[in-house]
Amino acid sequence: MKRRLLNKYEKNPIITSEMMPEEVLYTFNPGAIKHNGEYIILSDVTMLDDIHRLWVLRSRDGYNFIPDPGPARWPEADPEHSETCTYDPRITKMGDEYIILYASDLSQNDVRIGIVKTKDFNTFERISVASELGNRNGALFPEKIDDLYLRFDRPFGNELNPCFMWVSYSPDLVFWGKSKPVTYKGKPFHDGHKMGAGAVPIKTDKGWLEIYHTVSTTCNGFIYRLKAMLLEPQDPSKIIGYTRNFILWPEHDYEMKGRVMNVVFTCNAIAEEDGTMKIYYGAADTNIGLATGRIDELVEACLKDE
């Protein structure tokens, strides 16, 4: 059997609703990053009122997490940009701050990209809530290019319709434009029924490595799986190569049975000093698992279009 590029932790799932200090329904789709030698997970948590909130969990070893006593003290949106649910956060370190892009939800299809920042994951300050509806899966690049911030977008009209990855640019994290689709060999890149950014991109000497999700249709629903792509260093809207094969997919009960069946979904990829990567992923929108792999092997697989 061919060796996998990502290997699942044998004690998965590592985070479940039973671990939380309050009764909650589900924990899933976390953002994650290292801060002052500590692993930080910012997890989606569905409370008993059926509202998704964000909750911080902390770990010294990356395997054993302790949740904060309560949900993150998320800043209130102004009345013009009210939000009912907050979920799917991607965390980008820029300077001494952490910029968090997340889904700001009014209803299933009325979703925008919200942006907050923090220095310590105790207090959070709002930067903006995008005014346009029908956009999610925002992931901010950790460097500016040509003095502009870059983010992945996934514009959509309805969650059941095809939708794909775009890149947008901003001078200040508030006003976004120059949006264009991600392309491969000069054409807009479509992989599956729909697709979107997963992790915050990782800079390598061969280009930007992006872990993304791709969705296939079945006779009775969707399957969410992960792939990787490599993007040009100075123009990350252009794909150098991508993995033709899935690198992570639902196969165990905790990934196939739950709030949303047949889902692995990530909002993070932590690059370690030894060249490995940790990916904390949502499983069936119910639990959180861990997968690990080598960054150089993922880059090589993208270059070979494997």
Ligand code: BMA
The other form holds:
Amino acid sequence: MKRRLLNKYEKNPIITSEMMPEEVLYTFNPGAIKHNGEYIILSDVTMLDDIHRLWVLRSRDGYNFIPDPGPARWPEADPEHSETCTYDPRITKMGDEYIILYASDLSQNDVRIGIVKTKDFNTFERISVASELGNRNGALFPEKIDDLYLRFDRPFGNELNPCFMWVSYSPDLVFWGKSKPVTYKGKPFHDGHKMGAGAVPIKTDKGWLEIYHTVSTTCNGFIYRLKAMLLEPQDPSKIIGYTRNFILWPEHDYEMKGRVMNVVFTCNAIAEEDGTMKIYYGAADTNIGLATGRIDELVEACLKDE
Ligand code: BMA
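For comparison with the form predicted alone, produce the structure of the form predicted together with this ligand.
So here's everything in the complex, that chain up top.
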């Protein structure tokens, strides 16, 4: 058996559109977290009107999920900003609340980071819609640093200057600033054609462990794959080390064929008490797979930094 840092569950895909109580096109790229002993998935679901809505699924064991009867009752955005699609949610626990950063689509090219909170995944309350257009892949850190919230985000780039990860700070989850690029050895870090935060970072005794996506170009389009990086505990804009090799990549039909081919994409990594992690990843923007790994092995791989 070849050794991998992340191993895929043999019964993947773990969630498909057939499991949903209504006819839907795709279910993918979920946020995921444990709440009151339950695994909660907040999945992108593309409905028959082609709009991405968020939908909660719940599980006692992390393998068998039951969807809620309908999509999450998502709070209205502010009056001058009507959201069309909501997708790629990342859930962070802060005290007794869960803060969800997600991509809020005004139109195909006008995306910004919306912020909503919940205590129970039944009712959701809006905190803010960030002011700046052209930003997504927001992932809130699970604790403040120097009394400020901080998040990864990913301002849009262009063909000549492809996008990559940044860190921004906020006193209140409404106003964001002090933005700076994530750097490696003092320089803005680029990996692949473009890249962005994946999971909500996990705190370890060696630094922040972040699972991120990196995008390669081929003559037939993009390939989305995952890697890991470790960031400085007090200044997570600085990379300590990262994996040169991919840790998750499309290889099976359910990851290679679908709405968008050749995509594995994550918005979560759940740290378990036994030192393992579970990643519920989007596969081909169509299904959800489960991959598991050991946190210490991922940290070691980042520390090797080669
Ligand atoms: C990214 C995001 C993800 C999606 C990926 C591949 O830009 O929009 O939601 O999974 O593209 O299509």
